[in-house]
Amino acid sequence: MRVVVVGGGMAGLVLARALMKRGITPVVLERAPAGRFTEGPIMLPFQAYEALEDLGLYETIRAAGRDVAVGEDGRPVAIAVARQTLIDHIAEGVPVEHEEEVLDLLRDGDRVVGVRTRGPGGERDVPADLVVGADGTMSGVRELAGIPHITRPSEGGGLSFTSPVVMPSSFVMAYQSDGRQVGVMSWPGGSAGWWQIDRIGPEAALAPGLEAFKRSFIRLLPPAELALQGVTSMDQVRYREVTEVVSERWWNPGVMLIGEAAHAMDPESGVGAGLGFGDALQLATSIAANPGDPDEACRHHEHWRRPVVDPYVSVGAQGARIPQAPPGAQRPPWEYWPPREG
C-alpha cells in the first residue's frame, strides 16, 4: 500500500517507523526545514509505551530521561525527556521530505488518491492509496478532506517556564482550590514548570514581570523555588492558550487522521502525546493487516482505537482535576494571575 504521511512530528514519525517495521515505507512530508530544534521537555505518559516497545525504543527513551512515579511493576507513569532527544530517536532511519507544503488533495470521485505539494523542487503530485494527516491541531489535511470536527478554545490558559536547573525530584505538583494544576518536572537537561490560570491573553499574562511571577509560583508550589533560581528573564516564561479538537469521524475514503489532527486536548490532561503514539501504532497494525484495502484498514483502525481514545476526549482536562475546595467556594487571591491582594 502506498502511504503518504503529512506531518513529520512525533505521531507521524512513529507511524512511519511502525510501517517500515512491517515492510511498508511511506512518503513523509514535513513543512518545516530540516534541522529544526525543538526546545524543552515532554512528560511522555504510559499510553505511549506500547508504541515505543514496538519500535524497540522504550528502554532507550527511559534511559535518556527521568522516571516519573514508578509503580509496583517497576514502570514509571511517565518519562520526563527532552523533546528533541525523543524526536531524534524516533526519526532515526525515517526518510523525511522537508519544506514540503501540501496544497491540495488529489481525488478520483469521492476518494482521495494522493496529495499535491509544493517544495524546493516546485509543485508535484504524490499518488497514494492512503493519505494520513498527522499535521496537528490546525490540520490542513483535515480541512482539505472535509472531515467533520469541532474546534474550541480550552477553558483556561497556562503559564510555563523553562530552567537549566535540574531538580532533585523528576516531578512535583499541587492542585489549586478548583482542581487546576501547578507543577514542575525535571529531565536531565533542566526543569520546566506549568501553572493553569484563567484565559487572559498574553499581554495581561506577562505584564506583571518576572519577580511577581516567581513569588506567586513559589507560594503555590514551594519546591519550585530551586528550579526558578534558573529563571532570570521573562524570555523563559511563556503564556499559552490551547485549541481543542473533537472529530465526528477520523477518515474519509483514502484519508485518515491521527494524533492531534483527530483529537486535541488541553495538556493539563497529560495524555495527548501518548494517544498520538497509540494512534500511530494501531494504524500501522491495521494497514499491515489489510495491505490491499485502505478503507478496511481505516475501519479496522477506528474500530479498535475509538474505545481507547473517546473516554479521554469526553472527560478532557476536567478528568485530571482534583478540586481542593467545596463546589462554589471562592478561590483564594494568591491563585489568581495577575496577582491580587491577600
Ligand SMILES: Cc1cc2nc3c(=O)[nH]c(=O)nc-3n(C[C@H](O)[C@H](O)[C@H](O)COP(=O)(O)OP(=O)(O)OC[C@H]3O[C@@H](n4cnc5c(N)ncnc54)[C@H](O)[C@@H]3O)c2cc1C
Contents of the next structure:
Amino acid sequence: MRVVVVGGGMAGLVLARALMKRGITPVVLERAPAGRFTEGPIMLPFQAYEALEDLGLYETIRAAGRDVAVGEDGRPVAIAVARQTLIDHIAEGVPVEHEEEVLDLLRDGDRVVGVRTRGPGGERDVPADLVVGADGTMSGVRELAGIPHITRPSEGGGLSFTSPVVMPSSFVMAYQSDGRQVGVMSWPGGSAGWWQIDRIGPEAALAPGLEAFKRSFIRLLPPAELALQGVTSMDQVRYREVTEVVSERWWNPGVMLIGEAAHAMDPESGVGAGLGFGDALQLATSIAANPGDPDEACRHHEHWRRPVVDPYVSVGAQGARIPQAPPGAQRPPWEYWPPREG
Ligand SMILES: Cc1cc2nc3c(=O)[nH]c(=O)nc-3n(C[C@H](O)[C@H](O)[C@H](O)COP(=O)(O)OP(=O)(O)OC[C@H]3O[C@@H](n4cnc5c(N)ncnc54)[C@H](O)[C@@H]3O)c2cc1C
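Follow the form predicted alone with the form predicted in complex with the named molecule, if you could.
Every component of the complex follows; first up is the chain already shown.
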C-alpha cells in the first residue's frame, strides 16, 4: 500500500517507523526544515509504551529519561524525557521529506488518492492509496478531507516554567481546591513546572512578573522552590491556551487522521502524546493486516482504537483533576493568578 504521512511530529514518525518495521516505507512530508529543535521535556505516559516496545525503543527512552512513579511491575507510570531526544530516537532511519507543505488533497470522485505538496522543488502531486493526517491540532488534512469535528478553546490556561535545575525527584504535584494541578517534573536536563489557572490571556498572565510568580508557585507547591531557583527571567515562563479537537469520525475513503489531528486535549490530561503513539501503532497494525484494502485498514483501526481513545476524550482535562474542596467552595486567595494577596 502506498502511504503518505502528512506531518513528521511524534505521531507521524511513530507511524512511519512502525510501518517500515512491517515492510511498508511511507512518504513522510513535513513542512518544517530539517534540524528543527523542539525544546523542553515531555512526560511520556504508559499509554505510549506498547508503541515504544514495538519500535524496540522502550529501554532506550527509559535510559535517556527519568522514571516517574515506578509500579509493582517495575515499570514507571511515565518517563520524563527531553522532547528532542525522544524525537531523535523515533526518527532514526525514517526518511522524512522536509520543507514540504501539503496544500491540497487529490481526489478521484469521493476518494482521496494523494496530496499536492509544495517544497524546495516546487509543487508536485504525490499519489497514495492512503493519506494519513498526522498534522496536529490545526490539521489542514482534516479540513480538506471534510471530516466533521469540533474545535474549542480549552477551559483553562496554563502557566509553565523551565529551569536548568535537576530536582531530586522526577515528579511532584499537588491539586488545587477545584482539582486543577500544579506540579514540577524533572528530566536529566532540568525541570519544568506547570500550574493550571483561569483562561486570562497572555498579557494578564505574565504581567505580575517573576518574583510574584515564584512566590505564588512556591506557596502552592513548596518543593518547587529548588527548581524555581533556576528561573531567573520571565523568558523562562510561558502562558498557554490550547485548542481541543473532537472528531466525529477519523477517516474518509483514502484519508485517515491520527494523533492531535484526530483528538486533542488540554495538556492537563497528560496523555496527548501517549494516545498519538497508540494511534500510530494501531494504524500500522491495521494497514499491515489489510495491505490491499485501505478502507478495511481504516475500519479496522477505528474499530480497535475508538474504545481506547474515547474515554479520555469524553472526560478531557476534568478526568485529571481531584478536587480538594466540595463543589462551589470558595477558592483560597493564594490559588488565584494574578495573585490576590500581597
Ligand atoms: C504544553 C504542552 C505540554 C504537553 N505535555 C504532554 C505530556 O507531558 N505528555 C503527553 O503525553 N502529551 C503532552 N502534550 C501533548 C503532546 O505534545 C502532543 O500530543 C503531541 O506533540 C502531538 O503530536 P502530533 O504528532 O499529533 O502533532 P504535532 O506534534 O503537532 O505534529 C504535527 C506535525 O505536522 C506538521 N505539519 C502541519 N501541517 C502540515 C502540512 N500542511 N504539511 C506538512 N507538515 C505539516 C507540523 O510541522 C508538525 O511537525 C503536551 C502538549 C502541550 C501543548
